[in-house]
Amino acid sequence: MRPDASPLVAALAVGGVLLVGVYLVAVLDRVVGAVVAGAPVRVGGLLAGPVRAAALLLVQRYRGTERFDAPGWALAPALLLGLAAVALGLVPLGPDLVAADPATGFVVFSAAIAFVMIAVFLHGWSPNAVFPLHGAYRYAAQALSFQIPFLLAMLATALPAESLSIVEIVRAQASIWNVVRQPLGLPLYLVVGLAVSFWGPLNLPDGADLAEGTSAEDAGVARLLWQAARAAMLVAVAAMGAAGFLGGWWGPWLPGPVWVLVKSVALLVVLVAAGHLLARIRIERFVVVAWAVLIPLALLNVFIAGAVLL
């Protein structure tokens, strides 16, 4: 949004934007998965599974568990979309299209994807049942592990700018964008993004071996909001991976926010292939990937974006 927009617009236009991202990732997984099925693929099945789905979730019968937390139970799904929400609206359209330029955008950014934890261990610890505590606990250990490169990874975007706003990182980018400035940092930022949204095969708090975990015991419009919650964090993720890496705004012939819109969905399109065609792994593996390899390249980005502005 322009500078002088109300709250309200920008607010608007965020969910907005969101709402639309949550569909095009749920058509998404359904092209991707009826490609690498080798399933044909029908355009109108596809654009109107989702539609259909929702649906179904919205009149099922609601479920509950003995002596659950109703309050928590409820909450953890609004968190995770608003969390989703602060980090879309730091993501610019343009210079002077966004929906909030702080000084501290970075911050804000690392801060919003620290409390996912918080909403996900919410989301497990509120049934009060062993699969979703199980689920709950496998985020918290996933989480201690991916948010260190997770943040270097960003952090290494903001040195050529020698700013934390957002806007800044990207007009940085005129001349040169960071994958290529800095070749290891979007590829961290990809597996760790798919950590932060518990995607694919990262999908280790809600996995098929804990019967969904987190999700064991949703049923109807709460089983809806999570799942409509996790593919919020998986747009936000994309977008500011654009905007981190590939330049955002920056691009010939076409205007700035259709150049953000198509590097996102590229990026979405690569999140959402990693669910269909990469297995997904044990905890106990990740953590010891993330601690050992992911943090020292991480850290060695880090140092080689230092060294160049030297």
Given for the second form:
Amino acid sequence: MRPDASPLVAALAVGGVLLVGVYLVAVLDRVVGAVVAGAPVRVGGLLAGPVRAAALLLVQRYRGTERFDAPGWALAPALLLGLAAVALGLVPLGPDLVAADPATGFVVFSAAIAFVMIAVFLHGWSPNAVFPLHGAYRYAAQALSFQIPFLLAMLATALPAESLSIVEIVRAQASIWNVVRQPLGLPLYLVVGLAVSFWGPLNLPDGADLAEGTSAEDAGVARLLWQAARAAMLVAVAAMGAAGFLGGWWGPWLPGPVWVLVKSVALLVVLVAAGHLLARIRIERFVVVAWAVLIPLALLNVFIAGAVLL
Amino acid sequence: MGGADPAGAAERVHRGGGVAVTESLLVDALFWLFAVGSVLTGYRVFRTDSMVRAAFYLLASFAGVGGILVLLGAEFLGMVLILMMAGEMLVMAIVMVMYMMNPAGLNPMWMVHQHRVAVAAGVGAFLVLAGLALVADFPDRPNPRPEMATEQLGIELLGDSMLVFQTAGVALLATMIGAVAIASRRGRYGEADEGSQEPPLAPESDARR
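Structure of the form predicted together with the partner chain (previous: the form predicted on its own):
In what comes next, the whole complex appears, and the chain from above leads the way.
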């Protein structure tokens, strides 16, 4: 979209990409699950599976808890979905093809990631129940730990671009992608990206060991929305990773937007596969690793990026 | 910023009158939305009955102020305000809940002490600040290139005031490292990830274990 394009068109485009992305995550999750388990991959069943699951949730009965916080409970999935849309809207498909390109794109993205912890905490706190509340506290610890390495890993990509605009960050990767220039960046980003979208090994707030944690009391449409919002966040993290580290629209032969899609889906497959291949880790261990290993590594990454620039 | 090309800026300035009017209407509408929203949620901070709700209302109020800063062209400051407040309000909510022995922060409670004094102080402060805003002689000088605001801020922070900010930055970093060291593994109350245990009262006593 040109900057002059109507905001309505941009919003519809971002919403459409999110819808397709959420469906893609659900299908990918099933495909990878089947492959890892050695089960036969039945294309028809795998494609229809998410739709069937969604339809089941749509007709499921609404369920409440005792003295819950209704506005907070209703707001949380919408907030998470909106944050995913904000993050995705910043990802450029081409030099002129982006829903929003603020000069402070990186800061807007950081703010969206910071608000994820508000959405998850609200989602766990509002039901006024034990397991969701435990999940909420867990995510607070997780979020305060991943925030710094995640933002530092992203911030290093802004150094070669000498700009906080995401479009400029991609433009600066014309000759060499950040994944080569900053080899520490993408692994850090992906590890912490799993924590941001609480997926797979870092699905600690909604983990099975807490009876699904913050979504333990969800039912029906609320559960469907929350699951969709989680998947949407994963899509946004993958797309931003493709823009920040894999050179966004740059690539031979194919047109730019196709490259963005290919790279985003590749990262999405890595993120989804991590959920099937890696065991969930304990929150205590994650917090220690985040503060004692990931932050120093991320700082090192920034220092190297700065030294290369000088 | 890097995206500032003179041609684009000129094009934006010379755009048709109709678009400009729509844009200014939109900006006005957003300003009133943020302003009224901030005041209302700020009021709700004191009228709600739970610390977590109070923290989130305060967050909403700050987010509105951040939105107004973005409308004013201070895009970076506005977004950083929103970014910082998310973490701070969450930590504030959790710390308040921890101190209050109120596990979920859902038990009803009053959010104010000394009601009359608090109301008088709040209304008085609002009137003084609003009066200042009305009578003060603000410069009427629209920024011709708001997209340079972030760069100007950076030059201000790392040019003239560099020493001050770097000193503060190093001090904060030292504080952070100290805090992490205290809270990390092998602290004085045992391993951080195995639950803490108070040390015994007498150095050699093992009675409490």
